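Next comes just one chain, in structure tokens: the form predicted alone.
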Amino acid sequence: MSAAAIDVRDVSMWYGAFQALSEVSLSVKQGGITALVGPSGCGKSTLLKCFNRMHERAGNTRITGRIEILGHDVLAASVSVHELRRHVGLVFQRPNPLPLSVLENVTLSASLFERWSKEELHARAKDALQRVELWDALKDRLGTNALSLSLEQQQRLCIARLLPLKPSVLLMDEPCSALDSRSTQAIEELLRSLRGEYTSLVVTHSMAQARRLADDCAFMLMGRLVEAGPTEQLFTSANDPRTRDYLAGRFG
């Protein structure tokens, strides 16, 4: 688990005229769970966004340095940014699933790149439901429209749709801020159970939450990288006061 899955040298990032990146450099265990963490405007959603070049969808934007995933300069103007949203999957802060059933939730963005037959995407779609223990709650209910379904069950719906595919790195920007505590917690259990498995990236708010979860943080801080380690180390003896100052309470 100590391989890098994502290394990120030099990185800027630009919408428009505002840098909201500046010579980020980061490098991601792989099979493990790393936090972003820093105050809200400090870049770690246009980070994450970078690393399946999801951020090209505002418009107008301009990226330097390199990002790599497994080896692979994500970045180059040769890559399929299709082919690339396949293995580095992003789910949001509010769960989206698609307005059709639960079925076709799992299995659409499957079938669009796998000639699977209609038994095998069945198969594939229950084993990512499994995953994501919606199973036995949906077995029965599998052509209800995902928008019935409550928030927990829409956010596991958004993660288990990205498993068919078998990405290799799963990107969280917030997945737990709409839900409960109860629901929360239930999501922490879920990211945990595929730790190992996938590469997880995690943006989150709450230091808390990246206390327990993740295996390293990574503190940003008005669109630089100030600090990264394993989280334990981060919060009890950082080497910058401000990471000190931030996991402390005393701002943002």
Contents of the next structure:
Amino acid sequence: MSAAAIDVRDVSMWYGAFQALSEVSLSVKQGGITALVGPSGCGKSTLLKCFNRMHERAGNTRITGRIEILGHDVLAASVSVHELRRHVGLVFQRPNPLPLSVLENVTLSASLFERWSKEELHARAKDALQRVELWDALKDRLGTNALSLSLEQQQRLCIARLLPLKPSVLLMDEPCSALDSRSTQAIEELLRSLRGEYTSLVVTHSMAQARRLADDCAFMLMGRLVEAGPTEQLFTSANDPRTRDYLAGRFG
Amino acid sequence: MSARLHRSRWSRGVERLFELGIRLGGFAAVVLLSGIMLFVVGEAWPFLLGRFDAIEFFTSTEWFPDSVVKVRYGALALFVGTLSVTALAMVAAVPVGLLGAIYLAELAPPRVREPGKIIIELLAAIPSVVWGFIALTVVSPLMVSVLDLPVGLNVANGALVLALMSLPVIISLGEDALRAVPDSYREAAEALGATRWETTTRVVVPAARNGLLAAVLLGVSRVVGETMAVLMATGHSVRIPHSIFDPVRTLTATIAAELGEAPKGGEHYRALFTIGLCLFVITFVINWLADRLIRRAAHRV
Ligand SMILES: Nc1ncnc2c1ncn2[C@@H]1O[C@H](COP(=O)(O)OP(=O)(O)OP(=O)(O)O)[C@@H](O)[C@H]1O
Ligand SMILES: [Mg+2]
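For comparison with the form predicted alone, would you give the structure of this protein in the form predicted in complex with its partner chain?
After this comes the whole thing, all chains and molecules, with the earlier chain placed first.
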């Protein structure tokens, strides 16, 4: 039994006739932060979506290979995608809170899976909002529409709404790209504070962010996983010349 | 470069002409509509100032406009007639219409959705006389034989026909409202583990709430203003119905049935225009509400 939270073996994936992933293999350590980097269109978002099978929404997709998350084969036909998504949370590039109240946003996921009393739901919402440091700012405004929050608050809320389900893995697709640098710093601190408790996989276009944040780093290029390893090692002494060139900013 | 920078006199002229045409069209529409309104008010005005007695008009069920001995203009039964047929029609049409809209917008596969929408639009294109004819020749005999009623022209028959007529409005406007909900909301809900149905009920329908309400209101307004089909389907009896199988007469049907016989400019004629004015006010308020809801929905999304 390895300590891998996510184990990807020879995954290839097609949107119709277009092959977006080619024989990707990757192992993501449990409890750490792993950054996924690579130029636009290389398949980072696609790979992330495969982990909780959100790629199936595109329709007409095909996938081969094997993805294990905490020992479960998540691509198996018998897997309930709803249960899977409860354990593998996804944060989107653009903060996308639902057009409901702050409280409803945080409690929605929990209320989908179990029946809770109002008090229990409220307590869970409080925990989650405290975890992302929104509680003090919003505790008197739990009824306001989440769309009226600032972008940073919206993104914090989008992370908070995953937490009541106690997910095993947090997938983040460029969680800071819509935010200014101060908010980015705040979200990064939040991610750091979740380290250990959650396994995070963060897609980023910022090499500096990958370096600041990630224990491990994986580099993708044109649907392939080129190289993965501890962040410092990858940045200082990558094996593959393409990895060296990309991380040094020689192409993007 | 310089040749393209300056548009020709010709193209500017054409543009002016178009602009003028559009202005004239809009102006004509406004003038016409206010003209119609002024006409209705003008025709009703002498009655409103003279014979009209609000207490009689709104609380009495005695509608004897051309009685020789005692003329009465109590329109309560007509209001109740419209209300009962409308209410019953909406009880049937609102749940079916909303579920239909939800099915078409959220759950149906494309190969069902497209033909479905075409059928709905065809349904909307059936003229109301045809619906009246169906009420008269199909629904009525069916009610007589199945329910063992003496007559098949009643509230239930009218409501059924009106429900069928308002369904296309509710379904197609409701579907529009649901389709206007950004897909990112559905994506977000599904990423939290919501099923298709949970996504629809917990997220999409609440997000489209105002648009759906507007669809229902416009369905109501269609039903309130409908004349020909109710005239044919509800029987002719100016009285407060005690069951849904009693015949009634609505405001619209009264105007259609009596205006031809009422001498132009006479009291009866002007009383009918007063009823018309009431209908105008009712539909205006409903449409205004619907419009506000749609605006608010557009504002939020
Ligand atoms: N729904 C889809 N249907 C068809 N092709 C798609 C779809 N989504 C993505 N693709 C294609 O798959 C490839 C990988 O896309 P993906 O979004 O995973 O890239 P990415 O690495 O996340 O890029 P970016 O950094 O710009 O977000 C791209 O060529 C894209 O055009
Ligand atoms: Mg992407």
